[in-house]
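The chain that follows stands alone, in the form predicted on its own, written as structure tokens.
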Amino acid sequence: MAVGIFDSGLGGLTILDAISKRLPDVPFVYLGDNANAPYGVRSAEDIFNLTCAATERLWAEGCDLVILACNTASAAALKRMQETWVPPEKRVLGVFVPLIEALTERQWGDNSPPREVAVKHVALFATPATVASRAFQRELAYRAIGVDVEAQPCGGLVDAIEQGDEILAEALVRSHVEALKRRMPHPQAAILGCTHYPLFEKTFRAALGPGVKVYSQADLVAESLADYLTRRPEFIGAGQGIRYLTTGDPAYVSDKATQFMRHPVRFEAA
């Protein structure tokens, strides 16, 4: 029994990468929906019936836990998932809960009423589909008061980075930093609310300059899941190794993610 990891696109590679560093005694299997990407342009009923597929085709290959490495699922589909389609012996994980834990400084299972935290202002990168959700902001307010949250829509730049366009990319990053700093000039911290921006988090850093503490999401939900393991051991599985699975053309995949990731990555049809 492996872990499932599910993104629309290449994006949720990024959050594998830190997990199976921090847990290289887990099998995974990865799948990306790249026939579908990206998910953050797409309806919230779109996002919703394209995930549960994914996380049954995930079920197939024996994986009872499934962590959706995509901010999009995450906001639009993961709530309704958990509350009316996940059977009781299968577990499905966002990747919201472990940025909102470190914003806040609290842990997920602390029902305490909402208090003040150190972070007032806060910036929030994402697809306009995840923006559209407001789930970012409806988690925070149950645990922090007083923050402020500005939430720049960057439609564009996750086909820019699938696509391999740097410069793009890069030119996309500068520009909705500099849309979301007319509304707030000085966030104190900034979340990159999407997979896939952890590769440009050094052009986010320049664009937003010094003394913004950037939250960006592979390390911090690797060490969740690794804690989630330790407590829930039953959902670890015999062997190592990861499986690249994909329901778009597994060359043209492969070859994406092996430039995206710097390293060779072979996928096959799932």
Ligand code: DGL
Second form
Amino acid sequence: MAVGIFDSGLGGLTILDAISKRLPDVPFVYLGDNANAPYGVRSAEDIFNLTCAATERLWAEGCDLVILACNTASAAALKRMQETWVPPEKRVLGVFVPLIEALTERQWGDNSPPREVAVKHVALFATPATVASRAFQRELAYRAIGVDVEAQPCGGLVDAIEQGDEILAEALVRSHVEALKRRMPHPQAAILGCTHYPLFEKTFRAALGPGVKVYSQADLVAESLADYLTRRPEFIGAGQGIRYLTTGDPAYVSDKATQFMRHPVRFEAA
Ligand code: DGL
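Please give the corresponding structure for the form predicted together with the ligand, as opposed to the form predicted on its own shown earlier.
Full assembly next; the chain just shown is listed first.
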């Protein structure tokens, strides 16, 4: 048994990296659905079906706890999965809530009514499907009042990252930041609401300029998982190390993953 980490492709590796540093003794199985990426341009129905299939694949590896290290799946599919599909002995968790708890200065399990928070102007960069779901605004409204969110659907960016085209990815980051800043010239905080985007965090920071706090989803999710596993230690597996599975071509995906993570990553066929 291990903890399962799922993303449509390479992006979840940014989350796995932070999680495995925070929890070096916990075994993990990573699954990238590279054959079907990007998810961010798909319908909610499609994202639900693909995410359920990937989650079942991780259950077959003995991962009773699966983390959707993918904002698109967390935004478009997770609520429906938890309400209608996940059996009681399994858990599927997303990456949205830890981020929003940090933004709204809340501890886990704090269900008090929404209140005013320090940050008032938030820039959200995410895939078209995540932006269309409005899941970020919904979760934020449960916890905070008076926060203005300007969302930028970053079309094309995940494709460029999956294809390893760094020059195109950098150009797209700059143009998406410019587009957002035309609508919100002075955001106080920026959310990189797609797990692929931290691979280009430096470009986002440079384009946003000084004085904008960029939230690191990976570290927040790692902290939140560490906390969860102290409360639910039965989900810590007995194995060791990390296995990487992909629905795509393992040699191609391994090359791209190694390029972006800057350390060797070897995928096997899922
Ligand atoms: N990395 C994913 C996310 O966090 C998915 C991107 C995609 O497949 O479009 O949204």
